[in-house]
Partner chain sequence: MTSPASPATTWPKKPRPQLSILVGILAAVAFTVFSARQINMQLSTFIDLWTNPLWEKFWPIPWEWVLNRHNVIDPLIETFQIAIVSTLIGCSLALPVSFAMSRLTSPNKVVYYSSRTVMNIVRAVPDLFWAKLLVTAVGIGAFAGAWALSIFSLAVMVKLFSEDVDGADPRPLEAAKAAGGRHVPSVATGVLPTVFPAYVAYALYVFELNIRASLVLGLVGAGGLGRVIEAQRQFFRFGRILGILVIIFVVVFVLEQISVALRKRLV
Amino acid sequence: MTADSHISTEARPQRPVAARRWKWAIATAIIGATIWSVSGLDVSIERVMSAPGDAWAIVRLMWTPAFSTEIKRGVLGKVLESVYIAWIGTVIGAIISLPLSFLAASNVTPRVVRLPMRQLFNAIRSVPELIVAVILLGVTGLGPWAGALAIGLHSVGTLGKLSSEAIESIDAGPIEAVDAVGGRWVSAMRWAVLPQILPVVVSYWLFRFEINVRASAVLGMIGAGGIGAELVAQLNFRNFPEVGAVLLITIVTVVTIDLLSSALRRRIIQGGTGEDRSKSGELIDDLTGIALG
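Could you show the structure of that chain by itself, in the form predicted in complex with its partner chain?
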(Lines of atoms letter the chains of each structure in order from A and count residues from 1; the text may use other names and numbers.)
(Lines give C-alpha, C1' and ligand atoms only; values in the text may rest on other atoms or scores of the structure.)
Protein backbone atom coordinates (compact mmCIF):
# COMPACT_ATOMS: atom_id res chain seq x y z
CA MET A 1 0.00 0.00 0.00
CA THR A 2 2.70 2.39 0.98
CA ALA A 3 4.53 1.79 -2.25
CA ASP A 4 1.36 2.54 -4.23
CA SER A 5 0.67 5.79 -2.45
CA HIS A 6 4.29 6.76 -2.94
CA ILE A 7 3.93 6.40 -6.69
CA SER A 8 0.61 8.24 -6.87
CA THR A 9 1.76 11.24 -4.86
CA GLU A 10 4.98 11.68 -6.82
CA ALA A 11 4.34 14.70 -9.01
CA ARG A 12 5.89 14.99 -12.45
CA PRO A 13 8.87 17.31 -12.47
CA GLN A 14 8.10 20.80 -13.76
CA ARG A 15 9.52 21.71 -17.13
CA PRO A 16 12.17 24.41 -16.80
CA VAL A 17 10.69 27.81 -17.69
CA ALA A 18 13.86 29.26 -19.19
CA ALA A 19 14.10 26.46 -21.75
CA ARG A 20 10.50 27.03 -22.78
CA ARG A 21 11.14 30.72 -23.35
CA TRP A 22 14.10 29.86 -25.54
CA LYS A 23 11.96 27.49 -27.53
CA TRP A 24 9.41 30.19 -28.27
CA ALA A 25 12.11 32.69 -29.20
CA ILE A 26 13.75 30.24 -31.59
CA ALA A 27 10.42 29.18 -33.10
CA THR A 28 9.49 32.81 -33.71
CA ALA A 29 12.85 33.51 -35.32
CA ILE A 30 12.53 30.51 -37.63
CA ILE A 31 8.97 31.33 -38.64
CA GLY A 32 9.90 34.97 -39.20
CA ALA A 33 12.87 34.03 -41.37
CA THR A 34 10.71 31.67 -43.38
CA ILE A 35 8.00 34.24 -44.07
CA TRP A 36 10.59 36.81 -45.06
CA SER A 37 12.33 34.34 -47.36
CA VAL A 38 9.20 33.01 -49.04
CA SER A 39 7.96 36.55 -49.64
CA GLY A 40 11.15 37.35 -51.55
CA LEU A 41 11.11 34.27 -53.75
CA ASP A 42 8.24 35.11 -56.05
CA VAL A 43 6.20 32.01 -55.25
CA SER A 44 2.45 31.75 -55.48
CA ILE A 45 0.10 28.98 -54.37
CA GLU A 46 -0.71 27.94 -57.92
CA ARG A 47 2.98 27.80 -58.81
CA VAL A 48 3.71 25.54 -55.85
CA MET A 49 0.72 23.35 -56.68
CA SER A 50 1.58 22.97 -60.36
CA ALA A 51 5.32 22.39 -59.85
CA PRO A 52 5.18 18.68 -58.95
CA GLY A 53 3.04 18.07 -62.04
CA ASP A 54 5.54 19.88 -64.25
CA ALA A 55 8.43 17.93 -62.76
CA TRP A 56 6.58 14.64 -63.21
CA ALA A 57 5.88 15.51 -66.84
CA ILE A 58 9.62 15.86 -67.43
CA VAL A 59 10.33 12.53 -65.75
CA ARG A 60 7.71 10.90 -68.02
CA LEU A 61 9.36 12.48 -71.06
CA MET A 62 12.73 11.03 -70.07
CA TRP A 63 11.35 7.52 -70.20
CA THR A 64 12.65 5.47 -72.00
CA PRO A 65 16.27 6.65 -71.82
CA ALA A 66 17.98 6.77 -75.23
CA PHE A 67 21.12 4.87 -74.31
CA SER A 68 22.10 3.91 -77.84
CA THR A 69 22.05 7.50 -79.13
CA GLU A 70 24.05 8.68 -76.16
CA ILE A 71 26.67 5.94 -76.46
CA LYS A 72 27.10 6.89 -80.11
CA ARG A 73 27.68 10.48 -78.97
CA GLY A 74 30.53 9.25 -76.74
CA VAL A 75 28.85 9.70 -73.36
CA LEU A 76 30.98 7.00 -71.77
CA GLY A 77 34.14 8.88 -72.68
CA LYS A 78 32.67 12.05 -71.19
CA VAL A 79 31.67 10.45 -67.92
CA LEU A 80 35.17 8.96 -67.66
CA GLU A 81 36.61 12.40 -68.36
CA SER A 82 34.69 13.67 -65.32
CA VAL A 83 36.27 10.89 -63.26
CA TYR A 84 39.76 11.78 -64.55
CA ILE A 85 39.21 15.46 -63.71
CA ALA A 86 38.07 14.55 -60.19
CA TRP A 87 41.06 12.24 -59.69
CA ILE A 88 43.66 14.76 -60.87
CA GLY A 89 41.98 17.45 -58.76
CA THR A 90 42.14 15.19 -55.71
CA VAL A 91 45.81 14.36 -56.37
CA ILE A 92 46.69 18.05 -56.67
CA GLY A 93 44.77 18.80 -53.49
CA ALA A 94 46.39 15.92 -51.61
CA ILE A 95 49.96 16.77 -52.66
CA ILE A 96 49.65 20.45 -51.79
CA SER A 97 47.58 20.07 -48.63
CA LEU A 98 49.65 17.38 -46.89
CA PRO A 99 52.76 19.47 -46.15
CA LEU A 100 50.68 22.60 -45.45
CA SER A 101 48.49 20.78 -42.94
CA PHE A 102 51.51 20.25 -40.66
CA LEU A 103 51.93 24.02 -40.58
CA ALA A 104 48.32 24.48 -39.47
CA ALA A 105 48.26 21.97 -36.59
CA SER A 106 48.38 23.46 -33.11
CA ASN A 107 50.49 20.73 -31.50
CA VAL A 108 53.44 20.84 -33.93
CA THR A 109 53.55 24.42 -35.19
CA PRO A 110 53.85 27.77 -33.37
CA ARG A 111 51.01 30.29 -33.46
CA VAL A 112 52.73 32.70 -35.83
CA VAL A 113 52.74 30.20 -38.68
CA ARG A 114 49.59 28.32 -37.72
CA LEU A 115 47.02 31.10 -37.67
CA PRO A 116 47.74 32.51 -41.16
CA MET A 117 47.82 28.98 -42.56
CA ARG A 118 44.42 28.24 -41.03
CA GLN A 119 42.93 31.43 -42.40
CA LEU A 120 44.33 30.49 -45.81
CA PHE A 121 42.48 27.15 -45.66
CA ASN A 122 39.30 28.92 -44.54
CA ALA A 123 39.61 31.43 -47.33
CA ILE A 124 40.06 28.75 -49.98
CA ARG A 125 37.17 26.74 -48.59
CA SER A 126 34.73 29.61 -48.61
CA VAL A 127 34.94 30.07 -52.39
CA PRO A 128 32.92 27.37 -54.19
CA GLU A 129 34.74 25.32 -56.87
CA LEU A 130 32.44 26.62 -59.52
CA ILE A 131 33.47 30.20 -58.91
CA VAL A 132 37.16 29.26 -58.88
CA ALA A 133 36.48 27.56 -62.20
CA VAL A 134 34.72 30.63 -63.59
CA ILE A 135 37.86 32.65 -62.91
CA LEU A 136 40.31 30.00 -64.10
CA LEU A 137 38.32 29.36 -67.26
CA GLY A 138 38.49 33.07 -67.94
CA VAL A 139 42.26 33.05 -67.64
CA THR A 140 43.36 29.67 -69.01
CA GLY A 141 40.51 29.02 -71.43
CA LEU A 142 38.00 26.20 -71.51
CA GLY A 143 39.01 22.63 -70.87
CA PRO A 144 39.23 19.73 -68.45
CA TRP A 145 42.62 20.77 -67.10
CA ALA A 146 41.21 24.08 -65.86
CA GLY A 147 38.42 22.13 -64.16
CA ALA A 148 40.92 19.84 -62.46
CA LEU A 149 42.88 22.88 -61.26
CA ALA A 150 39.75 24.44 -59.79
CA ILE A 151 38.83 21.24 -57.99
CA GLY A 152 42.40 20.81 -56.80
CA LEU A 153 42.54 24.31 -55.38
CA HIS A 154 39.28 23.90 -53.48
CA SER A 155 40.40 20.49 -52.20
CA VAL A 156 43.54 22.07 -50.72
CA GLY A 157 41.27 24.06 -48.41
CA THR A 158 39.09 21.20 -47.21
CA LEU A 159 41.81 18.54 -47.07
CA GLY A 160 44.19 20.92 -45.33
CA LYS A 161 41.68 21.63 -42.60
CA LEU A 162 40.78 17.98 -42.07
CA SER A 163 44.40 16.76 -42.14
CA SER A 164 45.54 19.39 -39.67
CA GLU A 165 42.74 18.32 -37.33
CA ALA A 166 43.93 14.73 -37.71
CA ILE A 167 47.44 15.83 -36.73
CA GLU A 168 46.07 17.64 -33.68
CA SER A 169 44.43 14.46 -32.39
CA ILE A 170 47.55 12.23 -32.46
CA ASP A 171 49.38 10.68 -29.55
CA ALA A 172 52.22 13.04 -28.49
CA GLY A 173 54.49 10.22 -27.21
CA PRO A 174 56.35 9.48 -30.46
CA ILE A 175 57.10 13.20 -31.00
CA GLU A 176 58.64 13.40 -27.53
CA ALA A 177 60.67 10.30 -28.29
CA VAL A 178 62.11 11.85 -31.45
CA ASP A 179 62.88 15.08 -29.55
CA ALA A 180 64.51 13.10 -26.74
CA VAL A 181 66.99 11.45 -29.11
CA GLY A 182 67.80 14.82 -30.67
CA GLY A 183 65.80 14.57 -33.87
CA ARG A 184 65.02 17.68 -35.86
CA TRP A 185 61.46 19.00 -36.43
CA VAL A 186 61.29 17.45 -39.88
CA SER A 187 62.31 14.04 -38.51
CA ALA A 188 59.62 14.25 -35.84
CA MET A 189 57.03 14.99 -38.52
CA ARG A 190 58.26 12.20 -40.78
CA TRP A 191 58.75 9.45 -38.18
CA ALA A 192 56.39 10.39 -35.33
CA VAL A 193 53.44 12.19 -36.91
CA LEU A 194 53.11 10.91 -40.48
CA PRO A 195 52.76 7.19 -39.61
CA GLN A 196 50.00 8.04 -37.15
CA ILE A 197 47.92 10.18 -39.48
CA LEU A 198 48.50 8.46 -42.81
CA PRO A 199 45.55 5.99 -42.69
CA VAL A 200 43.10 8.70 -41.67
CA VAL A 201 44.46 11.20 -44.18
CA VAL A 202 44.36 8.72 -47.06
CA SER A 203 40.74 7.96 -46.24
CA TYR A 204 40.05 11.72 -46.29
CA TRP A 205 41.58 11.83 -49.77
CA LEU A 206 39.32 9.03 -50.95
CA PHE A 207 36.31 10.75 -49.44
CA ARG A 208 37.26 13.97 -51.17
CA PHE A 209 37.53 12.03 -54.44
CA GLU A 210 33.90 10.91 -54.04
CA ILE A 211 32.82 14.52 -53.57
CA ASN A 212 35.02 15.71 -56.42
CA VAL A 213 33.40 13.31 -58.88
CA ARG A 214 30.12 15.15 -58.32
CA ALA A 215 31.90 18.50 -58.46
CA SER A 216 33.58 17.71 -61.77
CA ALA A 217 30.27 16.60 -63.24
CA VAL A 218 28.91 20.02 -62.30
CA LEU A 219 31.95 21.85 -63.67
CA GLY A 220 31.17 20.43 -67.09
CA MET A 221 28.01 22.54 -67.07
CA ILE A 222 30.06 25.72 -67.41
CA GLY A 223 32.45 24.26 -70.00
CA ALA A 224 35.18 22.55 -68.02
CA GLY A 225 34.81 19.20 -69.78
CA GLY A 226 33.07 16.01 -68.76
CA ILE A 227 29.49 14.81 -68.42
CA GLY A 228 27.95 18.13 -67.33
CA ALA A 229 28.35 19.65 -70.80
CA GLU A 230 26.43 16.76 -72.34
CA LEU A 231 23.56 17.15 -69.85
CA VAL A 232 23.27 20.88 -70.53
CA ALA A 233 23.40 20.40 -74.29
CA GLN A 234 20.65 17.80 -74.30
CA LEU A 235 18.48 19.75 -71.86
CA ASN A 236 18.80 22.91 -73.91
CA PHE A 237 17.59 21.04 -77.00
CA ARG A 238 14.83 19.38 -74.95
CA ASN A 239 16.02 15.87 -75.94
CA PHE A 240 14.54 14.30 -72.82
CA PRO A 241 15.21 10.59 -73.54
CA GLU A 242 18.89 11.51 -74.02
CA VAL A 243 18.81 13.51 -70.77
CA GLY A 244 17.45 10.44 -69.00
CA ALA A 245 20.30 8.33 -70.35
CA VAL A 246 22.92 10.88 -69.25
CA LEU A 247 21.38 11.07 -65.78
CA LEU A 248 21.25 7.31 -65.33
CA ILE A 249 24.85 6.88 -66.50
CA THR A 250 25.94 9.61 -64.07
CA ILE A 251 24.07 7.97 -61.20
CA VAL A 252 25.54 4.53 -61.92
CA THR A 253 29.06 5.98 -62.12
CA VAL A 254 28.76 8.01 -58.94
CA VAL A 255 27.22 5.17 -56.94
CA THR A 256 29.88 2.71 -58.16
CA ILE A 257 32.71 5.05 -57.17
CA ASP A 258 31.08 5.74 -53.79
CA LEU A 259 30.79 2.02 -53.06
CA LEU A 260 34.36 1.21 -54.14
CA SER A 261 35.81 4.14 -52.26
CA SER A 262 33.88 3.55 -49.05
CA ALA A 263 34.89 -0.13 -49.04
CA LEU A 264 38.51 0.94 -49.49
CA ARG A 265 38.20 3.56 -46.74
CA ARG A 266 36.78 0.99 -44.35
CA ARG A 267 39.66 -1.36 -45.14
CA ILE A 268 42.27 1.38 -44.61
CA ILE A 269 40.84 2.55 -41.29
CA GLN A 270 40.09 -0.89 -39.85
CA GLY A 271 43.14 -2.72 -41.16
CA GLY A 272 42.91 -6.32 -42.27
CA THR A 273 41.88 -7.79 -38.92
CA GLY A 274 38.49 -6.14 -38.57
CA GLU A 275 38.98 -5.68 -34.83
CA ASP A 276 37.96 -2.47 -33.07
CA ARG A 277 35.03 -2.31 -35.40
CA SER A 278 32.73 0.03 -33.50
CA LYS A 279 35.39 2.70 -33.05
CA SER A 280 36.35 2.62 -36.71
CA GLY A 281 32.69 2.72 -37.65
CA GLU A 282 32.35 5.90 -35.65
CA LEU A 283 35.36 7.39 -37.38
CA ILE A 284 33.87 6.67 -40.78
CA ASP A 285 30.65 8.33 -39.70
CA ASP A 286 32.66 11.32 -38.57
CA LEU A 287 34.42 11.49 -41.91
CA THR A 288 31.10 11.45 -43.66
CA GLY A 289 29.93 14.19 -41.36
CA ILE A 290 32.83 16.58 -41.63
CA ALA A 291 34.12 16.09 -45.09
CA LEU A 292 30.93 16.89 -47.00
CA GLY A 293 31.80 20.58 -47.09
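Complement to the form predicted in complex with its partner chain: the form predicted alone:
What comes next is one chain alone, with no partners or other molecules.
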Protein backbone atom coordinates (compact mmCIF):
# COMPACT_ATOMS: atom_id res chain seq x y z
CA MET A 1 0.00 0.00 0.00
CA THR A 2 1.43 3.37 -1.06
CA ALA A 3 1.57 6.49 1.07
CA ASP A 4 -1.11 8.23 -1.04
CA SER A 5 -3.54 5.35 -0.68
CA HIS A 6 -2.81 5.23 3.05
CA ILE A 7 -3.64 8.94 3.41
CA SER A 8 -6.86 8.60 1.39
CA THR A 9 -8.06 5.75 3.56
CA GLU A 10 -7.50 7.61 6.80
CA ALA A 11 -10.65 8.84 8.43
CA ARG A 12 -11.23 12.54 7.89
CA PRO A 13 -11.87 14.61 11.02
CA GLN A 14 -15.57 14.77 11.74
CA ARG A 15 -17.39 17.76 13.13
CA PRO A 16 -18.74 17.32 16.65
CA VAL A 17 -22.25 15.89 16.72
CA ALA A 18 -23.48 18.66 19.00
CA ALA A 19 -22.28 21.37 16.55
CA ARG A 20 -24.03 19.69 13.62
CA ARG A 21 -27.23 19.38 15.62
CA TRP A 22 -27.10 23.06 16.52
CA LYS A 23 -26.65 24.02 12.87
CA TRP A 24 -29.64 21.93 11.84
CA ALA A 25 -31.70 23.32 14.72
CA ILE A 26 -30.91 26.91 13.74
CA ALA A 27 -31.64 26.25 10.05
CA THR A 28 -34.94 24.58 10.95
CA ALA A 29 -35.89 27.50 13.20
CA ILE A 30 -35.15 30.04 10.45
CA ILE A 31 -37.14 28.10 7.85
CA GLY A 32 -40.02 27.58 10.27
CA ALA A 33 -40.10 31.27 11.21
CA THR A 34 -40.09 32.24 7.54
CA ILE A 35 -43.00 29.92 6.71
CA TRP A 36 -44.94 31.13 9.75
CA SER A 37 -44.34 34.79 8.80
CA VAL A 38 -45.44 34.26 5.19
CA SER A 39 -48.60 32.49 6.33
CA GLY A 40 -49.36 35.43 8.61
CA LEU A 41 -49.29 37.81 5.64
CA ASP A 42 -52.34 36.06 4.16
CA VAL A 43 -50.94 36.30 0.63
CA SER A 44 -52.10 33.79 -1.95
CA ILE A 45 -49.94 32.26 -4.68
CA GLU A 46 -52.14 33.90 -7.30
CA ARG A 47 -51.53 37.30 -5.77
CA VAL A 48 -47.78 36.76 -5.75
CA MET A 49 -47.83 35.66 -9.40
CA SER A 50 -49.88 38.67 -10.48
CA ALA A 51 -47.81 41.23 -8.53
CA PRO A 52 -45.13 41.79 -11.24
CA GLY A 53 -47.79 42.48 -13.86
CA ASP A 54 -49.64 44.91 -11.58
CA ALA A 55 -46.41 46.71 -10.75
CA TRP A 56 -45.53 47.00 -14.44
CA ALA A 57 -48.98 48.46 -15.15
CA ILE A 58 -48.40 51.20 -12.57
CA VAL A 59 -44.96 51.94 -14.04
CA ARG A 60 -46.54 52.32 -17.48
CA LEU A 61 -49.09 54.77 -16.03
CA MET A 62 -46.27 56.89 -14.59
CA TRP A 63 -44.46 57.09 -17.91
CA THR A 64 -43.86 59.76 -19.26
CA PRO A 65 -43.16 61.76 -16.05
CA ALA A 66 -44.73 65.21 -15.99
CA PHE A 67 -41.63 67.15 -14.93
CA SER A 68 -42.82 70.50 -16.23
CA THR A 69 -46.08 70.32 -14.29
CA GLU A 70 -44.34 69.41 -11.06
CA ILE A 71 -41.68 72.08 -11.44
CA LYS A 72 -44.43 74.67 -11.82
CA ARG A 73 -46.03 73.30 -8.63
CA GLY A 74 -42.77 73.89 -6.74
CA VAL A 75 -41.59 70.31 -6.35
CA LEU A 76 -37.94 71.37 -6.20
CA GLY A 77 -38.69 73.51 -3.17
CA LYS A 78 -40.39 70.55 -1.49
CA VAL A 79 -37.37 68.34 -2.19
CA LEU A 80 -35.07 70.96 -0.67
CA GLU A 81 -37.41 71.16 2.31
CA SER A 82 -36.92 67.44 2.87
CA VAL A 83 -33.16 67.96 2.78
CA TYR A 84 -33.47 70.83 5.27
CA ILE A 85 -35.53 68.65 7.61
CA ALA A 86 -32.97 65.85 7.39
CA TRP A 87 -30.05 68.22 8.00
CA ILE A 88 -31.59 69.98 11.02
CA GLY A 89 -32.66 66.62 12.43
CA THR A 90 -29.14 65.27 12.04
CA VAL A 91 -27.65 68.35 13.72
CA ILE A 92 -30.06 67.98 16.66
CA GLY A 93 -29.21 64.29 16.99
CA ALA A 94 -25.45 64.94 16.78
CA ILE A 95 -25.43 67.73 19.36
CA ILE A 96 -27.46 65.77 21.91
CA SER A 97 -25.99 62.30 21.33
CA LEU A 98 -22.28 63.18 21.49
CA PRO A 99 -22.10 64.19 25.18
CA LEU A 100 -24.55 61.44 26.16
CA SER A 101 -22.45 58.80 24.40
CA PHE A 102 -19.62 59.33 26.89
CA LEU A 103 -22.04 58.37 29.66
CA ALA A 104 -22.91 55.12 27.87
CA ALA A 105 -19.37 53.84 27.18
CA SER A 106 -18.18 51.01 29.42
CA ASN A 107 -14.52 52.06 29.49
CA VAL A 108 -15.04 55.63 30.73
CA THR A 109 -18.28 55.56 32.77
CA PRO A 110 -19.32 53.50 35.81
CA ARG A 111 -22.03 50.87 35.48
CA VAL A 112 -24.59 52.78 37.54
CA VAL A 113 -24.58 55.58 34.95
CA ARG A 114 -23.88 53.52 31.87
CA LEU A 115 -26.80 51.07 32.04
CA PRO A 116 -29.61 53.68 32.33
CA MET A 117 -28.11 55.68 29.48
CA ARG A 118 -27.93 52.63 27.23
CA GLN A 119 -31.54 51.79 28.01
CA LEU A 120 -32.49 55.37 27.15
CA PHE A 121 -30.85 54.97 23.74
CA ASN A 122 -32.71 51.67 23.25
CA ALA A 123 -36.02 53.26 24.18
CA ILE A 124 -35.49 56.15 21.76
CA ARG A 125 -34.59 53.80 18.90
CA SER A 126 -37.60 51.58 19.53
CA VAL A 127 -40.06 54.31 18.48
CA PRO A 128 -40.03 54.99 14.69
CA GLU A 129 -39.72 58.55 13.38
CA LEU A 130 -43.23 58.32 11.96
CA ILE A 131 -44.79 57.70 15.38
CA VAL A 132 -42.71 60.46 16.96
CA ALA A 133 -43.80 62.87 14.23
CA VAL A 134 -47.48 62.00 14.74
CA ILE A 135 -47.11 62.79 18.45
CA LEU A 136 -45.24 66.04 17.78
CA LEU A 137 -47.82 67.24 15.25
CA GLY A 138 -50.15 67.88 18.17
CA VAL A 139 -47.49 70.11 19.74
CA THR A 140 -45.93 71.94 16.80
CA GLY A 141 -48.76 71.67 14.28
CA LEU A 142 -48.42 70.69 10.64
CA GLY A 143 -45.15 71.60 8.99
CA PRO A 144 -41.46 70.76 8.70
CA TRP A 145 -40.58 71.58 12.32
CA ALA A 146 -42.37 68.43 13.53
CA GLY A 147 -40.44 66.34 11.01
CA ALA A 148 -37.09 67.85 12.00
CA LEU A 149 -37.74 67.25 15.70
CA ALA A 150 -38.90 63.67 15.09
CA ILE A 151 -35.81 62.85 13.03
CA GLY A 152 -33.57 64.58 15.57
CA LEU A 153 -34.97 62.67 18.54
CA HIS A 154 -34.77 59.33 16.76
CA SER A 155 -31.20 60.10 15.63
CA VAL A 156 -30.15 60.57 19.25
CA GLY A 157 -30.73 56.89 19.97
CA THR A 158 -28.84 55.62 16.94
CA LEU A 159 -25.94 58.08 17.03
CA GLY A 160 -25.60 57.69 20.80
CA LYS A 161 -25.20 53.93 20.50
CA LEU A 162 -22.72 54.14 17.62
CA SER A 163 -20.68 56.87 19.29
CA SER A 164 -20.50 54.98 22.60
CA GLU A 165 -19.23 51.91 20.76
CA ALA A 166 -16.58 54.08 19.08
CA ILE A 167 -15.49 55.31 22.52
CA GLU A 168 -15.23 51.74 23.78
CA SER A 169 -12.78 50.86 20.99
CA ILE A 170 -10.26 53.68 21.62
CA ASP A 171 -6.66 53.37 22.76
CA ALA A 172 -6.59 53.66 26.58
CA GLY A 173 -3.10 55.15 26.63
CA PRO A 174 -4.12 58.84 26.39
CA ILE A 175 -6.68 58.39 29.20
CA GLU A 176 -4.03 56.84 31.43
CA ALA A 177 -1.69 59.73 30.63
CA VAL A 178 -4.31 62.29 31.63
CA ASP A 179 -4.98 60.39 34.86
CA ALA A 180 -1.24 60.28 35.57
CA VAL A 181 -0.99 64.09 35.57
CA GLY A 182 -4.06 64.45 37.77
CA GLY A 183 -6.50 65.45 35.05
CA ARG A 184 -10.22 65.38 35.70
CA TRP A 185 -12.73 63.14 33.92
CA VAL A 186 -13.92 65.97 31.69
CA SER A 187 -10.34 66.77 30.68
CA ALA A 188 -9.70 63.13 29.81
CA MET A 189 -12.81 63.05 27.62
CA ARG A 190 -11.88 66.29 25.90
CA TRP A 191 -8.18 65.72 25.28
CA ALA A 192 -7.75 61.93 25.32
CA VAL A 193 -11.01 60.50 23.93
CA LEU A 194 -12.55 63.10 21.62
CA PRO A 195 -9.55 63.42 19.24
CA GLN A 196 -9.57 59.63 18.75
CA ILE A 197 -13.28 59.22 18.02
CA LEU A 198 -14.10 62.42 16.16
CA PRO A 199 -13.32 61.21 12.59
CA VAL A 200 -15.39 58.06 13.09
CA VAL A 201 -18.25 59.91 14.81
CA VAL A 202 -18.42 62.51 12.04
CA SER A 203 -18.68 59.70 9.50
CA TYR A 204 -21.59 58.32 11.54
CA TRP A 205 -23.26 61.71 11.41
CA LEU A 206 -22.97 61.82 7.63
CA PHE A 207 -24.29 58.29 7.29
CA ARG A 208 -27.22 59.17 9.51
CA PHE A 209 -27.90 62.22 7.33
CA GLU A 210 -28.26 59.91 4.33
CA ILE A 211 -30.84 57.86 6.22
CA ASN A 212 -32.66 60.97 7.42
CA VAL A 213 -33.07 62.30 3.88
CA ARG A 214 -35.08 59.20 3.01
CA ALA A 215 -37.00 59.36 6.29
CA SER A 216 -37.95 63.00 5.73
CA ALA A 217 -39.62 62.08 2.44
CA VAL A 218 -41.85 59.61 4.28
CA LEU A 219 -42.71 62.08 7.05
CA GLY A 220 -44.19 64.45 4.50
CA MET A 221 -46.99 61.95 3.93
CA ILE A 222 -48.45 62.75 7.37
CA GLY A 223 -48.05 66.52 7.04
CA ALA A 224 -44.61 66.87 8.65
CA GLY A 225 -43.16 68.77 5.71
CA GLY A 226 -41.15 67.69 2.72
CA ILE A 227 -41.77 66.02 -0.60
CA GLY A 228 -44.04 63.34 0.82
CA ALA A 229 -47.03 65.70 0.95
CA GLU A 230 -46.78 66.35 -2.79
CA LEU A 231 -46.45 62.64 -3.50
CA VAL A 232 -49.57 61.79 -1.48
CA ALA A 233 -51.55 64.59 -3.11
CA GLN A 234 -50.81 63.31 -6.61
CA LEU A 235 -51.52 59.72 -5.63
CA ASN A 236 -54.90 60.69 -4.21
CA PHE A 237 -55.86 62.25 -7.54
CA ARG A 238 -54.35 59.36 -9.52
CA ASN A 239 -52.06 61.73 -11.41
CA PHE A 240 -49.53 59.03 -12.17
CA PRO A 241 -47.30 61.05 -14.57
CA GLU A 242 -46.89 63.62 -11.77
CA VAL A 243 -46.20 60.80 -9.31
CA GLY A 244 -43.49 59.49 -11.60
CA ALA A 245 -41.88 62.93 -11.80
CA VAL A 246 -41.90 63.33 -8.00
CA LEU A 247 -40.41 59.87 -7.48
CA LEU A 248 -37.64 60.36 -10.04
CA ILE A 249 -36.67 63.77 -8.66
CA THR A 250 -36.61 62.32 -5.14
CA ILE A 251 -34.52 59.33 -6.23
CA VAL A 252 -31.98 61.54 -8.01
CA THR A 253 -31.71 63.79 -4.96
CA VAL A 254 -31.24 60.91 -2.53
CA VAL A 255 -28.70 59.11 -4.73
CA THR A 256 -26.71 62.33 -5.22
CA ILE A 257 -26.60 62.98 -1.47
CA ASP A 258 -25.61 59.36 -0.81
CA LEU A 259 -22.73 59.53 -3.28
CA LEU A 260 -21.42 62.83 -1.92
CA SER A 261 -21.78 61.70 1.68
CA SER A 262 -20.08 58.36 1.00
CA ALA A 263 -17.13 60.08 -0.68
CA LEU A 264 -16.81 62.52 2.21
CA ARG A 265 -17.01 59.74 4.79
CA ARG A 266 -14.25 57.80 3.03
CA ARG A 267 -12.10 60.92 2.94
CA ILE A 268 -12.62 61.54 6.66
CA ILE A 269 -11.83 57.96 7.67
CA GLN A 270 -8.86 57.41 5.35
CA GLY A 271 -7.42 60.86 5.80
CA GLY A 272 -8.01 61.09 9.51
CA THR A 273 -6.91 57.70 10.79
CA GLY A 274 -3.15 58.09 10.43
CA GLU A 275 -3.12 61.69 11.56
CA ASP A 276 -5.34 60.85 14.50
CA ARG A 277 -3.02 58.08 15.63
CA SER A 278 -0.05 60.41 15.32
CA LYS A 279 -1.74 63.05 17.47
CA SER A 280 -2.70 60.42 20.04
CA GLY A 281 0.90 59.27 20.24
CA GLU A 282 2.14 62.84 20.64
CA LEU A 283 -0.43 63.41 23.37
CA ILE A 284 0.77 60.35 25.29
CA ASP A 285 4.40 61.48 25.04
CA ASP A 286 3.60 65.03 26.18
CA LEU A 287 1.49 63.98 29.14
CA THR A 288 3.93 61.27 30.18
CA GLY A 289 6.75 63.82 30.08
CA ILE A 290 4.76 66.15 32.30
CA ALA A 291 3.99 63.31 34.72
CA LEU A 292 7.67 62.34 34.99
CA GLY A 293 8.55 65.95 35.63
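Positions refer to the first chain, counted from 1. Small disclaimer: the values here were computed from a predicted structure and weren't measured. Take the two forms, superpose them, and find the largest set of C-alpha atoms that agree within 1.5 Å; that set is the rigid core.
**Q** On a core-based superposition, does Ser50 travel 2 Å or more at its Cα between the two forms?
**A** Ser50: C-alpha displaced by 2 Å or more between the two forms.
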